[in-house]
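Take a look at this one chain, the form predicted on its own, written out in structure tokens.
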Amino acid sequence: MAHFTKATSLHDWLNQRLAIDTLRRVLATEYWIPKNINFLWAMGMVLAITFGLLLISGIFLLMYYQPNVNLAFDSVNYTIMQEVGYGWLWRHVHGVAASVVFLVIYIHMFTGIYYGSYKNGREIIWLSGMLLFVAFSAEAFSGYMLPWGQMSYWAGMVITNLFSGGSLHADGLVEWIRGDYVPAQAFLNRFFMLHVLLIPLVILGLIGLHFGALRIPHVNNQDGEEIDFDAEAKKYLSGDKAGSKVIRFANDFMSKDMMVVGIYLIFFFYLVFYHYDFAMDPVNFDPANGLKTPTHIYPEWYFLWSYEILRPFSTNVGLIAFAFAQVIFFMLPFLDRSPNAVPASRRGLFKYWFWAMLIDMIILTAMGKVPPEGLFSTIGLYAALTFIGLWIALPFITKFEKKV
């Protein structure tokens, strides 16, 4: 049984039950950073900032929002927008902040990309960061259905049929997830579950499980440097701290994280005050209609990558690309032979393979935007095929990487 002694104040009180030192021992003060990173390193707390905004902007909108076909668009666009003081800023904060922190993961994800950081015992970090990025995916598709305008409608129809199979009609599948042969309320109530609930649960333990996998292997660094973080860490806690590599996550790290984070919130600020119509799709400001096909159906732009890698396809051979497209980042830490945990602009042939393949995702972006005609149709194939030959080629440029 443990034994307890009469506290003297309530953090030893708190202290003896819950060890809030050795936590705050575990989680901050005694987890070392690499003084040699720079401001891309911050990405993660933005990210944290960010989710923080959508849960708070999220729990004001689901005030007044309403999850029934016939009631969910005018709740959004007339009693939040126009009659809830201040709704209508609640509902900018959220729409811009859905679609900004995809900007960020990317920069996130390829700045480990760039710096190898899923390498040399972090592969679990990797591959909870793409969990992580599977779950705000899912996030924000549910949420895009929940407005019930047209764009939502016809956005839901055409992902849900992707469970079809092609050429496997599984539509039983497909009106399963739907609870109905078409979007109707079966839809829009699991999509609200799924959006308000369950997956803000799955993000908060990814979360928890990104950053414990970060606390044995510690973050990478800008220049692929070994570092020993005990001795490191005995240097700074012995007052060397000008000498010492590292430094304390809390306060030291936190300090120039939230610098960031400031400069950071500005531009989102003035997204959401002067620019917030770039989040919002003025398709969907029409209400759904089952009736009524939009000229040209497409996702938000964080999705228009993959969607360009299932459309320049026939539907068996496209759903496939698709498939090959969500699951291959997962595969990164494996499929990457080469030894060296370094920036990759000293890796040899890795360097020409991560900027071919973020200007190309930049490309297939781009062109998921705009009708599948003619030269853009063009395009779009071509950037398909490099997106997947990039992938195949990887294991082989890598295999023979000298080490560094």
Given for the second form:
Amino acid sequence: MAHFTKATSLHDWLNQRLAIDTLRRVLATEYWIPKNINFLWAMGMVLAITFGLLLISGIFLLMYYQPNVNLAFDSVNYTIMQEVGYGWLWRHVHGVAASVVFLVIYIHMFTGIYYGSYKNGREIIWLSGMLLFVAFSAEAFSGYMLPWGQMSYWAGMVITNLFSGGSLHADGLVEWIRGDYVPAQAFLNRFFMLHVLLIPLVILGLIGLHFGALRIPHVNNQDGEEIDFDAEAKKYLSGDKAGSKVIRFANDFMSKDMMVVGIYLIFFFYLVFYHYDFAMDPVNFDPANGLKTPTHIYPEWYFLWSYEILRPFSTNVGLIAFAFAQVIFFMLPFLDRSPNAVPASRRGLFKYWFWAMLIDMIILTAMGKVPPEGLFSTIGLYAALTFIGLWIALPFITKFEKKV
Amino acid sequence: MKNSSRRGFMGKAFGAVAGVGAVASLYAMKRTWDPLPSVKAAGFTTLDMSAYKENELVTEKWRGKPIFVLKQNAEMVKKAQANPKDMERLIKIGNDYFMVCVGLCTHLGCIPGYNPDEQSFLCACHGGMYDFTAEVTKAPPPRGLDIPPFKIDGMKIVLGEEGPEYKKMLETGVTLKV
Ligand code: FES
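Next up, the form predicted in complex with its partner chain in place of the form predicted on its own?
The next block holds the full complex; its first chain is the one shown before.
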């Protein structure tokens, strides 16, 4: 057993038992961050804070929500919204955060793509981040079911039908997932469980992995410069703070991070108090009805691009295209064959690839929202084909990139 | 050496026990996720076919799913007779012909809407279309609407039971099992 001495203070008492000084050093004061990174690198912290908001508001909603097909709708739209003191606040925070979290995830992702932060030793950061994206998507989908409105019901119907695998007709699998022939009580209960327990646990684990993956390769920087973190840290610790290329995570970098978080939170609560409805679909204020489909079904905005990739094709091709869109981002570190981990602006054709991908996804998102008719389906079809084409082209255009 | 082989044996023995336990618990988890027996048992609906009006779509309910019943009028029957594929999808009860099918689009499960003037269905979700016998006429749906298992009983039909007429439809591929 370790040797314990009489503690001189509470801090010392804890330190002997929990090594809090070491912990603080590893996690904060000697966790080194490059100096030349901009506000886009604060999105990780913004996401962590948003996840915290989702967790806390979710806990308060959980106290009154009823996972029962007859009660769920009223427990949300009447009990929580009208009766529970400040219940509306938790619901609006939860709803807005669920939507905004995807906006920030996309910014975070595209920042990573632009600066090549998935390359050369940072592959696990990218992969764990993509796993987090999938986990958040599952979390969002299962949460969307819970108010048991019309969109909830029909989104549940359509998404679970995807698992029949088109011509494979795995209807047994779909019924197994639902626990019934259609979305019903068993379905609501199991998605409730997934939403409040299993997926959040997975997310917490993945966040741990995502952070852990940063430890050794360290965070990338604006110029894609390869920094010798050990040497720079030594310089910093010996007093040459100005000459060192790195700073401490806490409290130095944190102060910048928190500045961004502060601005973000003002924007966030502006939405919560004045524009919460952007995150709520009017159709979901009708109770679920298994005998009537809403005239126009679409998912939340953050799934529109992958939904649009599915839509213009026949069932099987559509499913394959959809599956392609779901997994292809995982492959990014391996499809990008260039040795450079520098901003897209300093690379070859990748510069155009990046902007083409971004614009294409915005077009897909817009087309996913409008009804699938006439000109819109044509644009949607070409945008979907462009998406697939861009990914096929990626290894070729990056292979010939010169080292910078 | 002796010790390490003993440890090796213990490791393998533990692995075997854990393996059996893991398989058993996975099976239990799979079964827990299965639909309940009560859900499976409550699967029968009887429809009285003498009550329907011609070219008027009625939506019934079976296993929580919408069931379309459309009594064909003379004009539709004539159109169907010209096309054997359409005729096979109709159910003859007494002297009348009926289209009975699950009202969920075979694409991704939305409920198509019926237009009695054009005698066709439109699925608004992704623009799929069906004719008056619910045969598909415009993709993305891969096939016509599925016909639920039925048994003819005089002027009634029982949904959920497989009568000879339904079995024949399965054999000839007019519908898939739902
Ligand atoms: S669900 Fe009917 S066309 Fe897609």
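Nothing here was measured: the structure is a model prediction, and the numbers come from that model. Under this definition, the rigid core comprises the largest set of C-alpha atoms superposing within 1.5 Å between the forms. Numbering follows the first chain given and starts at 1.
Does I392 move its CA by 2 angstroms or more between the two forms when the core is aligned? Shift at I392: below 2 Å after core fit.
Is L14 one of the residues whose C-alpha moves 2 Å or more between the two forms after the core fit? After core superposition, the displacement of the L14 C-alpha between the two forms reaches the 2 Å mark, so yes.
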